[in-house]
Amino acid sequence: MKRRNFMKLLSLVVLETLVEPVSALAMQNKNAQIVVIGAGISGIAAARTLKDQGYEVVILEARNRIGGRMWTDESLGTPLDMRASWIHKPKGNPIAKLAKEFNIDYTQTDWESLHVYSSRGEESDRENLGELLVKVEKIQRKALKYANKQDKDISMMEAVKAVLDIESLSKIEKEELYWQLSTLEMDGAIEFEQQSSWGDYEDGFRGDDVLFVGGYRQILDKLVVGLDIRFEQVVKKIEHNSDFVEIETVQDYFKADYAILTVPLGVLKQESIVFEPVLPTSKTKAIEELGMGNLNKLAIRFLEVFWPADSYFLGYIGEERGAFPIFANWATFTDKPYLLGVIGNSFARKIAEWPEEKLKSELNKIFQKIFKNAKPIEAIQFSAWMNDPYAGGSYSFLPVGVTGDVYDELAKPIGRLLFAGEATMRGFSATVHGAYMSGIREAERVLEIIIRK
């Protein structure tokens, strides 16, 4: 099961100029004072570049922690990433370079090793289910060699259905379609219907996609080291003009040359920021047009294994489309007894209402069904990135009908205020190297016009 696919080329060029060091000339004017609003890998990145270049750079973060929508929660008993957990084609990625240069172990994983039950309580045929993943592969193919062939942009599944004739398949090969399909719409957080089938897909990296076994806070603890993070400064106003950047925050009051905004999309469309002047409509166009998705986690800790510890993942065909789909099978990554799922789109946002107990109860029911040595679940975490004021959602998708132009128009700054984040990275967007590498770029940026100046 191939992750990250719809791919289109972007030149690495483009890596290779934001990660190349800036110019000695950077090196003057040592006094510029600049803040990065936010403590997520795109801020981190930015205020990292800065202060290795001698700037004095203050991060204001909303939360009591660092990395935003990484989080690696320990309180199950062990680390699991409770949003980013994958480096999605390492080879060349900024994310593998720096778990290098950190000696950050990570472990490649498999999508096709995989054993997948049905709502029946029965396992997919595996020869059948490798077969039907190969076919998906193709209809993906012909899908989007179809919507490039149309005059405006279509949906993914109006794309997916014009290449597949899908009533005269058996109900056991619809079940598993969807179900595929389901797994598949989690690369861009929102259901197929409402994702353009024009979007806004990367390539350029190589390899296949590795994991972060001890999660992804090994990376940010390293890049944080020296960098002067202050917590719960949730901000409430930012002031700008061509002389200074003022912002307020539920606390204090920070007056600088330049200011970086890393904020989530979910958060800039919320309006909880006043911002004087008001932003261009041309901006603010751009927020309300690019979706935000909606892509969760839930963690689930046993007494024990009672699940097959031979393959990476678990899939689950429900009844509900994109009912607990797909789980990581941490006893296959640690030998110990966790499943991490990965939950989306319309089903994530209905269990984010349910109270822990009834999750609980549906889930346990759902094993119960399945393995018939299977044990009561002991505690579980569940991320609901919708629902937090701090995100809004989890990543970025290009809705049907919008363009890439979107990303392009968020990434360009007013004055002396930048912006940066996986929303502002066209061709790297919804990816943690994406927002890293617009960390960097918005870092770059101030460098050049602090040059100039």
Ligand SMILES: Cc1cc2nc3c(=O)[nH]c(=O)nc-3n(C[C@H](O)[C@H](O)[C@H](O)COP(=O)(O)OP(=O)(O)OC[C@H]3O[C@@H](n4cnc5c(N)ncnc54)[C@H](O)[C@@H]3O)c2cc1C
Given for the second form:
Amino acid sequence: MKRRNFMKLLSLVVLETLVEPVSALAMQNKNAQIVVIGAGISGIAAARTLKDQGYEVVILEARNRIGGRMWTDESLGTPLDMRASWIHKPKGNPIAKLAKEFNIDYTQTDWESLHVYSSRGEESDRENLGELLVKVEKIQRKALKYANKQDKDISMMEAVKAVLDIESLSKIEKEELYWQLSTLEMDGAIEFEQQSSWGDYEDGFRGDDVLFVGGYRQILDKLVVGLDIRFEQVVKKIEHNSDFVEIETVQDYFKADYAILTVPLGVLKQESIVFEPVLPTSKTKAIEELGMGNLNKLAIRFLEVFWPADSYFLGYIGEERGAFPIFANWATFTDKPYLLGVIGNSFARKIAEWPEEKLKSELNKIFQKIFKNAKPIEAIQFSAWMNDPYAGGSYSFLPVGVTGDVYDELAKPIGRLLFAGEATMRGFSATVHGAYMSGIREAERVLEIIIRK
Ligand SMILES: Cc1cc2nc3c(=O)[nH]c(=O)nc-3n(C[C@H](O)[C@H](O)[C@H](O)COP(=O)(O)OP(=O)(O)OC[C@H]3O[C@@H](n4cnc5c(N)ncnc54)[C@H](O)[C@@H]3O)c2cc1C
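Go ahead and give the structure of the form predicted together with the named molecule, now that the form predicted alone is out.
Below is the whole assembly, all chains and molecules, this chain first.
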């Protein structure tokens, strides 16, 4: 059986057990004190589950806000998700279930509903564009098939190059191909050259991605009602033994029966938290081996809409790989003059160094080349998550040669110290729903430990 198919089956089996209600568990020892570190979706899910079972839970959060890598920002005058935006494959997805339960609207998106423009300012012919999308999809499928037949993992780019002679393409064909690849590789938040072709990205859900026009924050706001969240509590040391866990933050000290650590992989890689005793080598090796990617959002506000409002996305085939490849078209979703760009990898690293005025002027030049009636940018915001000390990047990815076992290793508890977060969720990593499910998984683990005692 091919590795990817196997992962799909495995994830379906895991899912059934993960979304089981926990009401049958934990009828005793409600005095247990539990600390959850991190108020991202995984920490909130863990705390919500435990609190709903009647347990004392405190969440310690380094920032002065909830959400971590989910952040709906309103500083440009409308809610814009500067991190997670989409529910990927909503059918069966627990986040879509929450949205229904909380009565929060979401909107269907179609990744093929797009206008694409070249760096010469011309719009790609829609028929050619459609053919290109189909062609690249076929190339990707062939590349994965090729990769699955190899004895060892190769990079996604090596797999693509094995099934397509890129050098034989014309300059324009090459530009188009690299544009399409750069939109695809952004899923993994790293260039295809570094992504494992065996991967671990299958999950058990279905359906076209949907988007919260009013922001993902609406889900979080409902989930945190009644939770005890302590803000600006930057955890710097965790000591644990067979009786309790002690947590030292920059300003306080907490003692708990159990602690669930949900800080991002990027934070674990920075080694900004001291563990006593030190983490086992198997865990530190997994932290080192699993990659932390780099995906960012670019929000732009104009005075008025001057671009077509009949497609969900606008694409740009720049001369430089990954340069402003795709924008979600807020004029279509809301009638408002906003574009929300998704930018990853080296290009994101490069523009993170630019002063805001340079970023604005480079983008103004592009829009003026494409649209005769383009208006100058009014306001702009770029998220440089790789420079954020409480994230250290966007989300995890599997580098070439690393297997999905690292996710399982990261999820392993060490006595009373448990681990959740997207990077602990094999088959569902890099997503909001994966992080959410990991929080429930660890809350259930705590409840099971308590019951066994
Ligand atoms: C740009 C971008 C776009 C994305 N798009 C999507 C999308 O469209 N759909 C999707 O499903 N997923 C998307 N994701 C992924 C998704 O956002 C994450 O997988 C998910 O939010 C991770 O949740 P988490 O709880 O694991 O981690 P986090 O949300 O990072 O929570 C961890 C928390 O720990 C806190 N913390 C860190 N260090 C400390 C410390 N020392 N002490 C105390 N607290 C600390 C952090 O501040 C944070 O609040 C995107 C991510 C990014 C960055």
